[in-house]
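Only one chain comes next, encoded as structure tokens, the form predicted on its own.
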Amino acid sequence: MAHITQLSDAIRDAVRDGDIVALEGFTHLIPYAAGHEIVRQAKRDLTVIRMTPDVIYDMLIGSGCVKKIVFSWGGNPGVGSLHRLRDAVEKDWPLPIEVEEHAHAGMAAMYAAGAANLPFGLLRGYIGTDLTKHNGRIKFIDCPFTGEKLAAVPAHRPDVTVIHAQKADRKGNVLMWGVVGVQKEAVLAAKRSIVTVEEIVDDLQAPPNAVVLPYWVVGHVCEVKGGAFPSYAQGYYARNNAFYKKWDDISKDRESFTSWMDKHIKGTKDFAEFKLSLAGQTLGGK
């Protein structure tokens, strides 16, 4: 049953040290505000899941929150590497990190299986790839009907899933539209969930075939305007490409990364103050 609350309270209640955490969003509606709050509250020993981990996961890893990452592509989209992820993998800074890599289709099948309360997902894939040499959690089974060889991957069952959406109503029903990845499945697969939204309204005015998460599958709903920045929220604001480009310079060096995080995230009380701290910089904050 959904509780409308402040983001800091939701993170404090739902995200616990040692949890498996999914912060999902596919180029769009990425839950940056919630990721920042995880850093502020210094959550530790997290296993983080994401189809496409980008800058927010770089922040979490570089801040020492993460012990393992389960993913299917990692990078600063349109720019290059995630330098804090690379530093953790290659040089154990700030902590060693375990890596479990999948294909996009495999990750989607894992979320779908978790959402359906099934033990594993099936797909035609992985055959002939090197991923099977490095990931022992990818198995193969024979179809009992056709004899076809299929890949089997364990269901994702996060302790907590965090997503961003456009709207929620006052009961906690959540509406999202635009580029939608596996957010719905990730919420349904999780034990607990947090949804940040651009606004809480009296009536969702949901069009047919929109993605609506009913209040009884949502844990916490938090209004955080601009909470997907620097990614975008269709109907509200565009992607801030300058931020992604600037992040490459900020994150290359440990000292510049730490200094930036201390000033703009750890040194701010919430996401609104974070955006104000960027005022006047070329990477923008609005």
The other form holds:
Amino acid sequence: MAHITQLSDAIRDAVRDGDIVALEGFTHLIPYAAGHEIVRQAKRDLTVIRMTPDVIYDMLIGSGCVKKIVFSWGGNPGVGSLHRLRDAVEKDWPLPIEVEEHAHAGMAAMYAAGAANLPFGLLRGYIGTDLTKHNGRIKFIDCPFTGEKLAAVPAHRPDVTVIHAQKADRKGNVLMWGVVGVQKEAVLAAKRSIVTVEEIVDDLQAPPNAVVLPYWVVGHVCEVKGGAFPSYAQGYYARNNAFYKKWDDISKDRESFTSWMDKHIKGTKDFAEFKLSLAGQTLGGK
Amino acid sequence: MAHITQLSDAIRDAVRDGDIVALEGFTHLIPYAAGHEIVRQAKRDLTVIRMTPDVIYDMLIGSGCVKKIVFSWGGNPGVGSLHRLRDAVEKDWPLPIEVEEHAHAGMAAMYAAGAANLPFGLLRGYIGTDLTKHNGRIKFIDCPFTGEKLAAVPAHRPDVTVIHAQKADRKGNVLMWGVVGVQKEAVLAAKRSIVTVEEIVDDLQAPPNAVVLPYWVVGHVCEVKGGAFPSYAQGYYARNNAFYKKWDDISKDRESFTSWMDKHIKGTKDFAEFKLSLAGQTLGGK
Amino acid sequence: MALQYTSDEMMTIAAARKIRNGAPLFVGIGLPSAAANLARQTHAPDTILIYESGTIGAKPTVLPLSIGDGELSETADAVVSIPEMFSYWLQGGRIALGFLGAAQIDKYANINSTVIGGTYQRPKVRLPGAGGAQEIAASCGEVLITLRHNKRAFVETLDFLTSGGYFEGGDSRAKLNLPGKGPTAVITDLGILTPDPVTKELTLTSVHPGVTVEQVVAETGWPLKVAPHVDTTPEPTEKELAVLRDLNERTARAHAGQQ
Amino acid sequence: MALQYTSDEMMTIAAARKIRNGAPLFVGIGLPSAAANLARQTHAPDTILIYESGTIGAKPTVLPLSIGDGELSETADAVVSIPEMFSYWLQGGRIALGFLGAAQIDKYANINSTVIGGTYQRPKVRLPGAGGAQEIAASCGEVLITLRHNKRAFVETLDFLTSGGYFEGGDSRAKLNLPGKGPTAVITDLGILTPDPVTKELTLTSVHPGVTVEQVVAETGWPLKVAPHVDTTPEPTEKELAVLRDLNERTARAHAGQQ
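What would the structure be for the form predicted together with the partner chain, given that what you showed me was the form predicted on its own?
Now the complete complex, all chains and molecules, led by this one.
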């Protein structure tokens, strides 16, 4: 049942050390503000799930919040590598990281299975590839009608899913539009959820068949204007491509990453202060 | 690839004797006009699939078009029995009918599996019920992760799916809204498709994330105003509840059914004439 | 001053009273829809009505005649496809309470809505079939069954088990690992039956005003178990009756206009 | 008058030419997106661009920087969820042509985009991973692979098989029952390789203008099979070059504005 609250309270309440956490968003509506707050509150031993872990996961990993990552494509979209993810995998910095790797279709099927309360998702996938050699959670079953071999992957059931959406109403009904990714499934599959939104309004004015999460299936709802920056929120602001490029420099070495995080994330009390800290200077503050 | 054509041509071209045909619609947007045309063209030996066969399936069955029915709820919604379906099952009139019976969740999973090019659909269902004793196409498999027993049902792959929607554009992109049922899946699962629409417009003006079938996944597109009567088309006209009630009388005995069909369906050349034939008199013409 | 009311009104009102405010409710057409909307307009204004057509949080002003009437989707918080409704919402375990009707019911609250008499292949009466009932029976948190009480409906042996209640009683449902806990009450025009906590056999626990225990036993096709103390269902209140009748009148007016 | 152009421009143009008008095309970021949009603005105006973010029939005026840019969803005919994109559309077998890039490729057009060097657990270079590439490789009607031609990329043995081409060659792909027929061409900055119809081994069938067969062989990490007659890829036309450069310039201008 939705309750409207501050983001810091939501993270304090819903994200616990050791949790399985999904911060979802497929290039659009990525819950950056919520991710920052997880770093500020120094959550530890998280298993983080995401189809496309990007800069916010780089921040979480480099800040030592993450024990394990479950993913299908980990990069800085349009730019290149995630240096903090690579440093963790290649050199155990700041901590060793366990990797459970899938393909997109498998991850989507795992979320859908979780939302549908099925123990596993079914797909034509993984056949003949090396992922199956390193991921014991990919199995194969035979179709009882045709005998065909199909892949089976276990359902995602996160402890908490975090997403960003465009609007909520005062009851906590959530509306999103545009590229909606796997967010509905990720929320429905989770035990708890946090939804940050651009604005809380009296009436969603949702068009017919819009993607709406009813108030009684979401948990914390927090108004955080611009909370998807540097990704975008359709109808509100565009993607900040410059930040994604700049992140390549910021994150390339441990020292510049740490000092940037100290200044802009750990050294600010919330997302509004973070945005202010960026505004007075060139991005990244070098 | 969509081509815009007359309904009579579409049925002639796309529905063949012996075909597996799905005319879908869940209380809303039921493709009545297309069903009438199948009766007029006296198609034979059809296997008809539908979650909720209603009056239009009664017409097809009573007219001798149907060899087999695959369904999960067969009734006159809000009224009672389908007398022609019952007469076929109980007394072989006008022909014996083979029955493959499912539950709604199973039928939905079968269409979704067809759309997804999977050989079967997976669900928690059917366990402990008598349907499994009479339907050999319901099987059970064990989850490879938890060992749980889950139902497996084969994918629906109709030869042709027929639906009604609100709008198409001149390329053949199709827009529907409101209760959208299983129509998208039924079209995507089929080899061929026919879509009747209330109107063909220059620009669909679809809201974000609307249910749109792109022109390159649909076949025949036919403008048939009012083509869902007596069901409804949201934004165009309401359900004609009186007709559903009247159908109970029309269909109750073989003679009144036959004479009504002869006069209003077989005796008219198209849906516009059918509507005219109803307009000059009380419904059913008795 | 005693109120006048019909046994169907009593049945609807008794069913409505079982609805907890705020609960997501899977609603069928007819009595369940009347009970749910009555509850929403009386003690349970935040009840979330979900119709299997995909309309979530529908707020109809009149009772729908079909499960997918336009007013349901126009007033709903969300309208989803049928595959999504059955997989993410019903099977997803999000629905607290489901309503079912039936042509036949047995002592373990298993129900038949498929065929009566003859064989399955050649039945005497072919009924509409399962629809969404199997999954409602399996996956809703709990289930309420409503039907008129007579020996043709309350039978020793079902002609067909369409949707499972407690199967052979005892722990037989638990062994099947169905997500929901099963039927918690059967509400008829004569009284209310609830399953025995251990054997799961339906037990008469309440009779409606003016109905005797003997009458209920006589209308039941098996030796009906009767609770040591049988309650009398509280009479409909003036408000309950007024709201229900107003709802029915508005519904009749609205649908009469749709020629 | 000879036109001046870069080898990357030649590669993009050669890839664009492989796109049949009207084909539904699964597009990634970078070269595939440039090739697809070039095709749409030249010989294949009805090409249907599908980005894995769920945007179907996108008509961008500039090249997107991410696979889910706002302009893609704003101009698309339909925008669907990710589970729907991968199940109903890609796995559904509706996509005629998919584009893939790679860090490594072997002689049977299997590709690696996962790890380079070391072990899987402790790689020398951790790459982004499969993303949608496995399913594109398995389910699209056919696949085009584009990458720069050098010995680091064209290797005898992959460090990791991320997405399957023809596996061990011959009928080994057919035996796996994958729905799509596999890679039909590998287009590089030096030339075009196509699979042998029987052995499925990549064979040099075309070199770009100014490139010699020896050069391509030297940049390939296995003894490259060369067709008896090697074509020379037709030079970019004035129109192709103009459209591509205009696209790139508009893209650069548009994205520079997004600070």
